[in-house]
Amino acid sequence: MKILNYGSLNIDYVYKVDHILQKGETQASASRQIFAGGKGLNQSVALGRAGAPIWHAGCIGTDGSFLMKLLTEAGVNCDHLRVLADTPSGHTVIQNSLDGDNCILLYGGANRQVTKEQIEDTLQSFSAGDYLVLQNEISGLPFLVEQAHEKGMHIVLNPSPMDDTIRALKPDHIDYLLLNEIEAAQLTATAFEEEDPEPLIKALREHFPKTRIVLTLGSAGSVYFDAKELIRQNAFPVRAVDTTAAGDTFTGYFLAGITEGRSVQQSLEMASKAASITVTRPGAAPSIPTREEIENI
């Protein structure tokens, strides 16, 4: 069994600010740091550090060589990662406030240069029963889902950022859906109340009746549900420094647990522990813990 993450790779420019800027506001930042990031890269790093058999496919520019280096050091196979000479890597501008919140401005760059030819070539190395991990930061997503579904791969989707591309995907093609409460509300057009996630759970069940779903709820923990059961997992209380990559860490470690034969409850607990460590550190990929750190908690 193999795991293929066909996902984004970004250069993150992180600015430390007093608070997230509002419309028309100008604010001096306390610092700027540069990190490797991208939802795809973060999830692959989490899978690699968790010890899962993970391959990463996608595109970077010549400015992104350190992104490939980081993936390789995390145990990720990069044979299907293409370097484009005429397109810069994707990048983000991130505001990180003193209370640990963040907001992210994304430029797709090389991530939006994935072609049908590249997708077909990559999928030749994978077969029925393998897992495909997806987000919505690369081009060609609908074609990729169709091809992988026909091949019999298990499709795992993190529908972020939310747009019409996600809404156009066929629900019965998605085997696992991992998303937060904001994404769930956008996807189902359902109002979210922080104290009561039940309307979201009901709406997701109606939209994805055959899908295994993990809904993350921040400090309220997470909940897994499918057609047969519902399982809740509390969050581990920590002092948040930077919430960037917390969701990606959760996704990677949950999938690592599932694919190695752990129960849903065990996988949720491991993912929650990993995410709790991530938020205590600055940056995206560098903040993701190793399997040894998780087991020592």
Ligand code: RIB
Contents of the next structure:
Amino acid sequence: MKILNYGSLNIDYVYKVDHILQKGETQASASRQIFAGGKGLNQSVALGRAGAPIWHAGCIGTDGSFLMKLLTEAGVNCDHLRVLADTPSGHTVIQNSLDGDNCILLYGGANRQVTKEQIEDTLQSFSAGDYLVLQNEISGLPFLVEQAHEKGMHIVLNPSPMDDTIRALKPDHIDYLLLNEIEAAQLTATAFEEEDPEPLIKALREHFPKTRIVLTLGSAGSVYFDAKELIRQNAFPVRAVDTTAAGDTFTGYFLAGITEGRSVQQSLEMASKAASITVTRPGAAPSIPTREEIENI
Ligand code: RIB
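Instead of the form predicted on its own shown above, give the structure for the form predicted in complex with ligand RIB, please.
Then the entire complex follows, led off by the chain already shown.
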């Protein structure tokens, strides 16, 4: 069994701010740091540091060689990563507030240059029973889902950022869906109260009757459900410094657990521990813990 992550790779420009900017406001930032990021890259790094057999496919520019280096060091195979001569890597501008929150402005860059030809070429190296991990920061997502489904791959979707591309995917092509409350509300057009995820769970079950779903609830933990069962997991309380990549860490470690044969409850617990470490450190990919760190908690 192999895991292929076809996903984004970004250069994150992270600005430390007192509070997230409001409309029309100008604010001086306390610092700027540059990190490896991208939802795709972060999830691959989590899978690699968890010890999973992970391949990352996508596109970067010549400015993104440190992104490939970081993936390789995390144990991720980059044979299907293309370096484009004429397009810069994707990048983000991230505000990180004093209370650990963030907001992210995304520029797609090379992530939007993934072609059908590259997808067909990459998928030749994978077969039925392998896993395909996807987010929504690259071009070609609908084609990828169709092709991988036809091959009999298990499709794992983190529908972030949410838009009409996600809404147009066929629900029965998605085997695992991992998302947060905001994404769930947007995807199912459902209103919800922060303390009560039940309306979201009901709506997701209706929209995705055959899918295994993990809904993350921030400090309230997470919940797994499918047509038959529902399993809850508490979050591990920590003081958050930077929540960037917490969801990506959770996704990577949950899938690592499931694909190595752990139970859903064990996989949720490992993912939750991993994400709790990530939020105590600055930056995206560099903040993702190793398997050893989690086991030493
Ligand atoms: O999920 C966090 C990631 O979202 C950041 O690393 C940023 O690059 C954006 O893709």
